[in-house]
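There is one chain below, alone, in structure tokens, taken in the form predicted on its own.
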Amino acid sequence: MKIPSFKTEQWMNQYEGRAVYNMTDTCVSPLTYQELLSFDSSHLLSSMKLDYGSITGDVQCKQEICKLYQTGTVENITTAHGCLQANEMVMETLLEPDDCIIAYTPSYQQFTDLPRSIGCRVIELPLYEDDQWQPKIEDLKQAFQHRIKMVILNNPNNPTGTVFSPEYVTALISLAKQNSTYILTDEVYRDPSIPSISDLYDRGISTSSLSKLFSLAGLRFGWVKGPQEVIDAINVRRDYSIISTGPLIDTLSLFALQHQEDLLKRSDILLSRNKEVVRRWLNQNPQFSLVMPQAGTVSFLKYESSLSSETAAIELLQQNGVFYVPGSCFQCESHLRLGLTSAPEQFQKGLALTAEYFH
């Protein structure tokens, strides 16, 4: 099965270790292991047996995950090693060669190239920057003239921060119902105020993890929520690749999920502060523009320069230690992915150095 290099991940693998000011991280300031252990009030870790644990995920963990949604039970959830694997398990379970799927651009490369590696035909619908990075319903209707097996998106979007409008989601669900189409939505940047596709549509499949808003990317704990027949099919297939997430990861994840409100509030405070920093900086530096994201941890910074995004990203890192993922990784030049997750003082300094470079 041939598949191209994952541009964003390869870029981060190659360059992130040199960052002094990481301006592109998608995960809110990570918790330390000691901070996470402070949630272990019942001392569960000390008596935990390091066997395989519950194969499809700890029941208590699943019960806490259910609190992030409006519908469903533990039977509608299975666990994975991060949201990336959760997406992969859904696609590899449901998609077959010659299936036709819809994805969006700019967006996460996994949503287009993994289906292509399976042998699917991929129709890419653009997000329009001049319309707040929203897609157009007309494009969607045109695409549904084909027999669509699955629509794949992330909401909020990476890299733009787009939250798909209620009108668009309603139109998407209507078309999907008429065609028995699955909607797979990577909701790793979603906070509970944004409706989940798995609550809105009976063939909606939501994936997420503790990586972004929960500040625990290192746990590699994710999940799928969807129709029980889909979850059952994934659980049959996952025996060939994952077996279980394991009791250590499940238990540490349980601590976080039991304190989900506190962790989400912590992230919201930091993200709100950095958004205000960006607003002030944009007012002072009109050569940059940004569609401020409604939710999530990422945005897509546009600059006025003839420099390629790759050249700008490399020189910013070499000269100032400022690290970005270039827009070229998302097939969109004159942009840099701007994460909103750094400590505000570091974040402000990184923006100042960015403006100085482009001056």
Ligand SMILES: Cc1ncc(COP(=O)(O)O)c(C=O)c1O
Contents of the next structure:
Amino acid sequence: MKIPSFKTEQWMNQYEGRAVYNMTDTCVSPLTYQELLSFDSSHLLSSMKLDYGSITGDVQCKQEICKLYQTGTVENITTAHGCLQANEMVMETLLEPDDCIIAYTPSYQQFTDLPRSIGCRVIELPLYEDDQWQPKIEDLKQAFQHRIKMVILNNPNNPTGTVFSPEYVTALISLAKQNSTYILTDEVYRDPSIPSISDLYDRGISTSSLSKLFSLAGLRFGWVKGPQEVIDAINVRRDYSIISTGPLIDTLSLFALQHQEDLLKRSDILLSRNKEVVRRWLNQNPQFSLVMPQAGTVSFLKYESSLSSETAAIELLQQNGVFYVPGSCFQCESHLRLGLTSAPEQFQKGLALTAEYFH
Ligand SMILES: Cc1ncc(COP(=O)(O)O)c(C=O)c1O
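For comparison with the form predicted on its own, produce the structure of the form predicted together with the ligand.
Following is the full complex, with the preceding chain placed first.
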């Protein structure tokens, strides 16, 4: 199976270690192991047997995951190593060569290049910056002239922060219903104020993880929530790839899921603070602009300069230790991906150095 390299991941791999001011991270300031252990009031870890654990995912974890949705039971959930693998499991299970799918651009490369590697035809619909990075319903109707097996979106979207409008989601579901199309929504940046596709549509499949808003990317714990027949089909394939996520990860994840409200609150406080910092900075630096995301942890900063995004990102890192993923990783020049996740003082300093560089 041929697949191109994943541009964002390669960039992070090559440069992130040199960051002094990480201005592009999508994960809210990570929790330490010690902080997570403080949730282990019954000392479950010390008596835990390191066998395979529950094969299709720990039931208590799934019960806690259910609380993040309006509908569904543990039968509608299977676990994975991160949202990345959750997405992969859905696509590998449901997509076949010559299927036609819809994805959006700019977005996460997995949604276009993984289906292509399976042999699917991918129709990429643009998100329009001058319309708050929203897609157009006319483009969607046009694309549905083809027989569409699946629509894949990221809500909120990386890198633009787009939360798809209720009008668009309604139109999408209506077209999908008429055509028996699956809608796979990567909801790794969703907070419970945004409806999940799996609660809105009977062929809606939601994926997520503890990596972003729960600040625990290192656990590599994610899940799929969807129709039971899809979950059953995924579980058949899952036996050939992971067997289980294992009791250590399941138990640590359970602690976090049992404290979901506290962890989401912690993220919300930090993200709101950093949004305020960005607003003030944009007022003082009109050569930059961005669409302030309604939710999620990322935004797409536009700068006024003829410099390529890659040159700007490399020079900012070399000269000041300020780290961004360039727009080129998303086929979108004159932009840098701005994560809203770092400690406010660091974040403020990183923005000041960014303005100085472009001055
Ligand atoms: C849209 C999207 N999906 C999935 C992932 C990977 O998430 P996880 O760490 O849960 O595998 C990322 C990471 O940046 C992402 O932006």
